Amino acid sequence: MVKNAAIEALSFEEALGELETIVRTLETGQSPLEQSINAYERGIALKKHCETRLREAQAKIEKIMVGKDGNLSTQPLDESE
């Protein structure tokens, strides 16, 4: 996990581990008033960028076909399948 790092430059995984951190931070109750607050910004931003990356590699997911020659392609996958 990357304290303080630059939101943009995380990777999902580092995100998360860092809000989840957040949240245990939180749930505590033990931190100053200004602190708590800054880790809840902290915390929604991270949730954001979580929420994009998640979005973005949705629409990188693809099913791949099989046409009726036996050659193969992609199409985007289709969510309602």
The other form holds:
Amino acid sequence: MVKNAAIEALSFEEALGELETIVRTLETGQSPLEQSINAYERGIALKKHCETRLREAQAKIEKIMVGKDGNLSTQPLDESE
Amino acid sequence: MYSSLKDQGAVIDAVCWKGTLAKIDLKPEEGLEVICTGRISTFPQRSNYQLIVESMELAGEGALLKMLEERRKKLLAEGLFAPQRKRPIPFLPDVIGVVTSPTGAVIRDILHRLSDRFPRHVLVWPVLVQGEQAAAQVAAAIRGFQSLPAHGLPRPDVLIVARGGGSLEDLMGFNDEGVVRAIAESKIPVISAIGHETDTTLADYAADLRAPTPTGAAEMAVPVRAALAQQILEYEQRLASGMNRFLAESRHRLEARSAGLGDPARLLEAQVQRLDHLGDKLSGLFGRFIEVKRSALVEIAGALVRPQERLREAEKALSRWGEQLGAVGVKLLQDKDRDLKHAGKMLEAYSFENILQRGFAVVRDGEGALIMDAARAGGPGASIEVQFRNDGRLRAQVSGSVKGQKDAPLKKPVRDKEFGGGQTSLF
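The structure above corresponds to the form predicted alone; please provide the structure of the form predicted together with its partner chain.
Next comes the full complex, and the chain you just saw is listed first.
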């Protein structure tokens, strides 16, 4: 578990993994109150971060065109070709 | 390429022009069993028939598989398929690069499955997946993705190299050594999905993950968004319920502990009572204490002498001592006067002693007054006193005057230790 890491810098997988760890820890109820509250707050922040990453799911399909000079460009892929 | 083709009983020269050779899928080598198609021509200088090869393929699947197995062993020996070379596939890639034909079922399957699971940014690098140029294009596409990010294009987090099912010959481009090396060298993790599940190409060996189908590759590339959302929701609920349960338990524990504390008012009552009791005792003790101190004070005050009496006694003592002091003062003055006179005489006597020591003498008249001139000494018979050093004194009588200054009068020594009178006049 990456403690105190900036949540924004976490990948989706890291954030989800840490959220799971926090959930499990909190469910045992073994931590002191203050620590539990901190863990809860971080859990909520991690959940928001994960949700944001999920909302970013947008399809963008591009076809790469290789120019004569080797430069690359793209155009939308027409699947009906 | 000039070569000879032979079977059990015959041999014929074969020529394969460079342009043709490039189009041939296989790499001709010594001992390879091939089927060649071409036309017969003659080479006039040697009067020989020769075959101008237009296409060449391996004779029979067994031979082809044998060649592939040898190539696989060679690349395996190089370590290109080693498990430690495999890179992990990212859990949730932002950009997916796909190397395949831009048309056909394969790319459609991949895109559909991606959008079903987790829509992503997909970059398709279009290539021929069959034919002589397929291998070179696939290898170039894989290498091309390594050069990103560039030209405003993001770098993919994962690559999918895909092709639909086909015959062994159709898939030969993915057995190409160049394609295998491009996949093995890729810095971006590669998922291969070539042909059907039963077809395994050398590219599959080199890939970091092998998918059975193009659809399978899409499933391996991204998680299911809805499932993740569900999982996050579940975590959120567990987080909340875990926290609530923890808080409830904490509250319960707190209440149990506080019950054990007892009623604070009652605790206080006992203390108040104790305080009152002690207060009563204290005030009684204080009264007694004051009483004791007061009687002690009276006792001490009784022993005190009144100041007026002390003053009167002091006055009496003062006047007594004053009288005594007056008497002493008078006596002291008298003594000091006598001492002073004595000292005066001594001073006068010593004032000219040094001159007397050098042989001079002092002459005084009968009254003790100094005689400085002979004329003042009086006529013959006048009594004079001569004083020498160390207070030696003679009484003498003037016998007469002498001509000239240095005529000493006749002296008749009379020892007299006493000072003459009138000397106090010096003071």
